[in-house]
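Just the one chain here, the form predicted on its own, laid out as structure tokens.
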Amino acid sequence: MSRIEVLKTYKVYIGGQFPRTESGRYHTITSKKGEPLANVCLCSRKDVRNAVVAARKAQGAWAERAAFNRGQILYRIAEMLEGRKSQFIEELLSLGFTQKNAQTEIDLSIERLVYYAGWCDKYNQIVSSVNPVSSAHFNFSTCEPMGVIGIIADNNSPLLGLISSLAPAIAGGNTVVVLSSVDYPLNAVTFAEVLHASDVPGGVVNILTGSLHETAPTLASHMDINAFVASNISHEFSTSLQLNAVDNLKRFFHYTIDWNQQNSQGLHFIGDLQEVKTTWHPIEQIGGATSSY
């Protein structure tokens, strides 16, 4: 007599915890053969608001961490993902990915984390500058994180697209609220377990699942979101979200990109989510010599 398999119900990841969705709803993810694999939460607007609150609470302390320490933490995520690589590949295979595509997706995800870990303590020196001025001042421009970033992960690149969007954001001291792939959410919710087991402080990364048409407008219009990043969504959906984002003049980035290509990583992905602050420092003239105070 065969038994009924108990499917795992994946919860959402908010503030370093795994709460059930406020809506109480879920849907069943099926394999390429139509067999049920797991239950995944259908998040509501309240879940989005809770995630933004958690991200804002964590942002100040995360931005104040030493850049080198942020790099260590991103590298630790890569280590943890490497240790669970076979689980992620198995999930992709069950959803219809080929062995080659699944292997590439996971390998590039690990490499991308290591890549942005290396940038954490370097990007500010490159993007910042000392500016020439015609008065008795030193003039410095330097980067500061924008704050809380809303992200729509690439629907067809369930792990690599997600990591390629969130890694440059958190490398630069921002915190994020991520709406995961709708069709292939298992890698995203399993990645939340990797984050929870690593050194990432609670609230730095928050991952939600469910319908984008229900959650994305709320995230785009939220007044405590400082920038919004979307990957490979339709032009009509992008335009709609941009209209939602105008009230607090948040930056909006829509990347139409193949995350497997070399140009899908780079310093500009960190720089896009930074604010450039300029400081004027007066110079005192003492007996013909120049000094600052």
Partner chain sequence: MKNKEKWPLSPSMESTQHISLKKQYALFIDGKWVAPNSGKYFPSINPADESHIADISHANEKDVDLAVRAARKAFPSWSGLAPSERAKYLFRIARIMQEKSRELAVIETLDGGKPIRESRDIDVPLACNHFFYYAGWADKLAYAFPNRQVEPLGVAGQIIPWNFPLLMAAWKIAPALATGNTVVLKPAETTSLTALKLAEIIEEAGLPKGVVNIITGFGDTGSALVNHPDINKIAFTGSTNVGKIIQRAIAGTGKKATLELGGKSANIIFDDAPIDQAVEGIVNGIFFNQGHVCCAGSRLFVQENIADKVIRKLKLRMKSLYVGNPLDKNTDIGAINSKEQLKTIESYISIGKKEGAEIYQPACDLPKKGFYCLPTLFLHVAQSHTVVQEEIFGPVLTIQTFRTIDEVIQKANNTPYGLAAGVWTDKGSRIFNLTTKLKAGVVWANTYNKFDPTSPFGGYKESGFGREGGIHGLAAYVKLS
Given for the second form:
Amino acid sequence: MSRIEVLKTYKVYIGGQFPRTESGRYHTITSKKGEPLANVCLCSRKDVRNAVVAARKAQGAWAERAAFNRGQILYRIAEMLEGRKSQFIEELLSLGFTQKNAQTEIDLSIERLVYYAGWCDKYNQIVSSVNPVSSAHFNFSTCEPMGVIGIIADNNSPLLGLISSLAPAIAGGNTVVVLSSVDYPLNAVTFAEVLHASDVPGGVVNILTGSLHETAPTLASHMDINAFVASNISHEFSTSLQLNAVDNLKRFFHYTIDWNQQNSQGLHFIGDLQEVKTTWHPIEQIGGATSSY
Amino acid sequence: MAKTISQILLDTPKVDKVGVEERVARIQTRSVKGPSKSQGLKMVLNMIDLTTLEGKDTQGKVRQMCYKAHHLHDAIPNLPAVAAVCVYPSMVKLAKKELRNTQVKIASVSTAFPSGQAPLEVKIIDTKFAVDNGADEIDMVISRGRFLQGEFQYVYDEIAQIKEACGKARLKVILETGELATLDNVRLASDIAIHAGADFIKTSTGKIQPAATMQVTYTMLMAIQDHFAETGNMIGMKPAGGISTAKLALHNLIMVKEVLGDDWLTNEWFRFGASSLANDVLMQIIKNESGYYASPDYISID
Amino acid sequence: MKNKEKWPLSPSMESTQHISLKKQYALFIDGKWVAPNSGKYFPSINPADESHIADISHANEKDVDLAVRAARKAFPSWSGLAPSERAKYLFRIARIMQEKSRELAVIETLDGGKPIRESRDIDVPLACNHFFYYAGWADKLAYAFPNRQVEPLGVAGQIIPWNFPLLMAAWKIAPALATGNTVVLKPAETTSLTALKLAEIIEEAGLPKGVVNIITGFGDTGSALVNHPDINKIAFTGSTNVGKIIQRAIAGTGKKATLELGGKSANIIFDDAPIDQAVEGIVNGIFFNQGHVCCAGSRLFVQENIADKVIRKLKLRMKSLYVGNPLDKNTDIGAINSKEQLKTIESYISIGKKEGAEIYQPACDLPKKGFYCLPTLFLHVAQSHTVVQEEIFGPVLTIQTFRTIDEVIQKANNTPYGLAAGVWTDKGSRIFNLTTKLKAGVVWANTYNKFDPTSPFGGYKESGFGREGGIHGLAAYVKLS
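Okay, that is the form predicted on its own; can I get the form predicted together with its partner chain now?
First the chain shown before, then all remaining chains and molecules of the complex.
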């Protein structure tokens, strides 16, 4: 007697938990042969709202973690992903990816996580400065995370695009709300399970699935989102999101980029999501040495 | 109500040196011109404690200085006299005689000036000697060594005892700020002196550099401001040492005006301890009156 | 002018003999002075006495187009020039500005109303130094952006406000030129003169024609500049509202922007602070430049156990401030920049009163003519008062008390703005705790309102984005690949 397979339910990831969408809606992902593979949550405005609340709640503590510790956690994600590689590849194969493409997608995703894991305790050394002002003050500029980042993951890339946008954001102490690829959401949800098992505190990464036409404008116009990142979307879509982002002057980035290329990773992806903070403090000189008399 | 040492230590505020320097720099951008300059220069003359405090002071030197004290520059009528002459105790009797029938007061340093390194009994005798010889004002020094050892109570008690020995004479307490090193110490020493009974607080002996910098004087003026706000009692201020130009003296007056108000702009509440300041001020007054820049050759140097 | 003074300070007016001003100013386009196509001129008024100083051209869309074309035409050769040669031009400009610094200071004060003490000691030296600082960067960009290809953006449209007219022109022009861009700059309509003097200096420095174009006018001129299709970069300093309008206008155009906008910055005093220097910091924070400062420390938070003492000291200090003719060397608070701005400030003051806030203004006479506002405190206010929430851009300070560190951090951050903040405490670890947690681009610890060419300036949140000054200020004008 053949065994009945236990099917996987693909839920969304908010605040370190896997709820179903508030809306109760779903859409069906089909295999290349047109067979239904899974019912994926069709997220709503309310899911965006909940995800932003979770991300905001987690942000302060995540930013305050030692940079070294953030690096360890990012590396841990890479480790866990490596361990579950086959599951990701299988999902991609069922969606019609070739073995080679699927393999590359996941390998590069892991490499990218390792790359940004290494940046966590270094980027601030490179972008900070001590500024030699003309008065008796010690003056320095360092980077701070912008806060909560809204991300539209690259639609054409099931995992690499998502990780390429997400990793530099969280490496820099931001928390994120990610709208996964609409066409390829399975890897995104499975990746959430990896995150869940990787010491990533709940709320640091929140992943929503489903069509963008409701979630993306909601996220782009949300007043408690500090910056917005999209990649490889249409010019019209980008412009409309940019307009959505104006009201609280969100920093807006739209990358037109091939995530498979070597130059699709780098310090500037972290830097884009950092604010420069400059601090002044007087320097006391000894005795009356500086007096003009 | 005088505060105890523990209360003073609790209340004395911290002082940020860079902030003080900025405030002083801002005061020094004040421009004193026209009538306010003429008025200011005469105020300065009238606030000077004309001073000679040297091992080689002789009767002749003191006599000449005393004459200068009320004849600053007779070529210009109606010039004020200086506020006081400031001498060693051994010269008090002579100065008193020379300046009888004038408004000029006799100030004497005491308490083993300038180091203050003598037992309290000796300091009391020193003080009483000067007062008995006719000193109107006593300029004592605090025990800086004791202060830096943290013996604030000793410093406080010593001032209180000297105050008692002064009788009717007004007591100026010299902090010798150049040896206290930080503005935090200057502020603390000011508060101790004020609560222990000082009528005036004074920056320096003139023997140590730096002396009366604007920064130090500002810090002491703030102590006086706070004391007035808390008690309604006025305390006098005397920067001494290093103020040798009219411009610097006027900036000091501006500082007094802005920190304490116009009520302090009399020699009852503000003095300059100086030996060469008077002549620079006279040069400025001559320039104001004649329109020409003056030469030091035309002003006596007693 | 104060009452009952034993020793009043006589007026000490800065001379206006040595300045040279034209009666009428044309537009500076393509290295030439050209009359505006519009044929229209508007008066520039001295806010200190409402006298008429000069007539300024009102550039229209056609003028803007001419200026942008000139900048575009100049771009290839300017960006192609050896960087060390670009540097030399900037050094030259810095030097000529230094030579003419007193003239610039006097004109700045005449045109904008700020005290001569500030224009002479702060605005003009900082503006010169800014050119000097960025001049040296021109041939060292590879060190600023290691491992990246650095290119200029092209033509930069720059719109600056009236609160620091010359300084803002320097902040905008110097980094743009150092990185090889060409510029069309529009000063604010009430303060065009020092920008036009700067154009004369640029002319004198022999800068190739079209590299810097200066066009004057109103909001419509600025809007034409923002919307010009051949602009690659918008740099704007001004209100958050206009910043948002610009963001909307350029959405989807690919134009890069830096926005330096409004603020409502917190200045926080703890009970262990060096209290007298903190009081000075409060005064510098809110009364510097009549409070026309985007990073003004307009929200004062005082720990409750020292609030009475701080307020007592602050009131006393305010009595020694001179409010009056900005050309008087002793003036601390000059004229409000325009009648319009005075109205805005006055309306906020009446809102504050209406909302029941306790008001304090020192007794002092103001000049009969001109636009003046007394330094003003609103005591015992709450986070919910309008005067606490909105940017007033005048010498008006709100004072709130707090009990704990967490409370004051929350309240300080409880605003859409994030430009600057001040912290006063003697305790080092607390300073770093606060400077880390305050959401602001500049944090002054035990000081306030300090500026330097090497020090990046700019805000978080609705105070805008991008930084001006320092190595970080270069990024706003380069394309990296």
